[in-house]
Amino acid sequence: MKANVSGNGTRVGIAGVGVYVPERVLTNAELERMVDTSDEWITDRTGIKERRIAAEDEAASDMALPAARQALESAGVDAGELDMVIVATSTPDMLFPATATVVAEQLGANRAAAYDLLAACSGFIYGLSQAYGSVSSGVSRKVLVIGSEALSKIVNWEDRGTCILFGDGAGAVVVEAVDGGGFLGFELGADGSGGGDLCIAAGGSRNPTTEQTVADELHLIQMRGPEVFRFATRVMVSSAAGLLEECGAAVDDVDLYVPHQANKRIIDHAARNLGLPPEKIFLNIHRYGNTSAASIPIALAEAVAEGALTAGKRVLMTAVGGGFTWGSVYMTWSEGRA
């Protein structure tokens, strides 16, 4: 699915950003003492030096809340004004009620619809597209989109192929009508044939929880690394290139590329094949690892804080996640509320 939305009337953009990461830092040096790996091996293959780990009593909603409050403050929006709260997560507090309802209640967003969105690492991009559609159609005026992940709770800490990759954190944005800039286009897709390459095999209706599924560690992340790498390197490029073409834009029309921070080799491959120079790529994977749906909103908030993302800059975002799902967004960073 590709859509150029630049001529659709109401300008819709991101009016505020927020971020939260746990205090606990897990370095590669510490992982060397946990599994058969090394700092050099991890850095060379992933670009990750450290990641944040949620406290034992810290769930997805606990991280989403401070990120959401910061985004609301950044946008100058009161929680009571929100019409919708979307939480993109693969690690909800529980299956139901939705983590978004917990967040909305604690924020005081008493008039907002609230739901969780599960599209793995692409969840935030999917959430942005839904927020855009709701605001541009007039169904909503202000939408809060959050990516929040507590992946350390579902990682197998004895599997060196996965435990080195993932971290915890949350990022949030407020989506509303804006005076200038805003979303220009979206590209979304999915290919379920590769779903088994990155999954949690038990705990749903297909394989309900039993003593055996727990003993077999089927409630932890399972990944076929080479297959995921091949798919991600291909789709990160095709999704972004297809969206730019749909929007009548060229690579030179991208001021900042904010990719999902999954693996630096995947990001480098995408940037090289798209023709994006290093100075246009925002990277924080070395600090946080792969935070799934939280990855891009964390990066956006940091890019704003560092001055790398200012009004008028044209931003390209792309993510690929388990499922497989993928998505890209092209936008001009907003100049202010409408």
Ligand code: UT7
The other form holds:
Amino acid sequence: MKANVSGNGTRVGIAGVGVYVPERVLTNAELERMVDTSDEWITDRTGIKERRIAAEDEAASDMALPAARQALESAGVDAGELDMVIVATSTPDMLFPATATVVAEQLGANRAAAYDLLAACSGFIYGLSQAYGSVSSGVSRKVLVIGSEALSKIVNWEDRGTCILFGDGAGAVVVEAVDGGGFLGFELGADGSGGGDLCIAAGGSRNPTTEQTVADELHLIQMRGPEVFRFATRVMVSSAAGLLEECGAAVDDVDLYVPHQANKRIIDHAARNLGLPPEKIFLNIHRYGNTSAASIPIALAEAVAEGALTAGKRVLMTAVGGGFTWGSVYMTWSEGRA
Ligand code: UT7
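The structure above corresponds to the form predicted alone; please give the structure of the form predicted together with oxa(dethia)-CoA (UT7) next.
Let us now look at the entire complex, which starts with that chain.
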């Protein structure tokens, strides 16, 4: 789906951002001692130097909570005002109840509907589109969208093709009516034919957990890296270009490109093909690796903190991930609440 929403009556935007990353830093040098890899290979092939790892007792909701509190504070919104809490994650605390219900309860968001959204690395972008739809239609007034991932818990630490890539963390935003700027358009899609290229094969209703599935390590991430890479490089470009065209915007109109931090080579390829110069690209993959649904909200919060994202700037975000799923958002950063 693709939509230019700039002509819709209500301006809806992001009124506050928050971030949390776990304390523990796992460097490439440490990974060299765990699997047959090298700092040079990881840096060259991915751009990653280090990533954060959740503590043993730290789950997705534990990371979502501080990020959410920061986003609410920066938006000046009380948890009790929230109408909806969406947690985009592939690593929920448990299959159900939803992690969002845990977060809503701990925040004191006692009026809010709460649910998890599973669209892998594209989950946060999907969540933004749902929050936009709910606020612009009048169903909700204030929606908290969180991306939180504890990927270290589902990584196979003996598989050098995946364990070097992923990291943990959370980012959150408050979506509501704003008096300037706001969302301009969305492009979302899915192609289930690539599902097997990036998956956790067991633990669901297709292959319930058994001793055998655990012995076969089917409860951990399996990825055909080069296939995902090929798909991602193509769709990062087509999704963003299609959305800009739908919005009647040129690449030069974009002030800041905040891509999913999947692999620096994927980001560089997309930026090059879209015609975005390096100074417009927000990058933090070297510090966090690929944090899936948390990657774009973490980047947004850091971009705001660094002064790279200020009122009036046009922001383009694109994510691609398991499913396959993808999504782009184009928006003008907001000046304040309506
Ligand atoms: O967020 C969306 C989800 N995922 C992604 O976006 C990931 C997309 N894919 C990728 O980022 C890349 O495919 C990887 C970084 C995962 C792998 O990089 P690649 O350039 O595609 O490597 P490859 O899998 O084609 O492997 C090339 C070589 C192989 O050796 P041979 O067969 O050529 O001798 C691998 O065994 O590199 C080897 N290799 C490694 N060597 C050192 C694979 N992983 C490693 C490693 N250290 N960690």
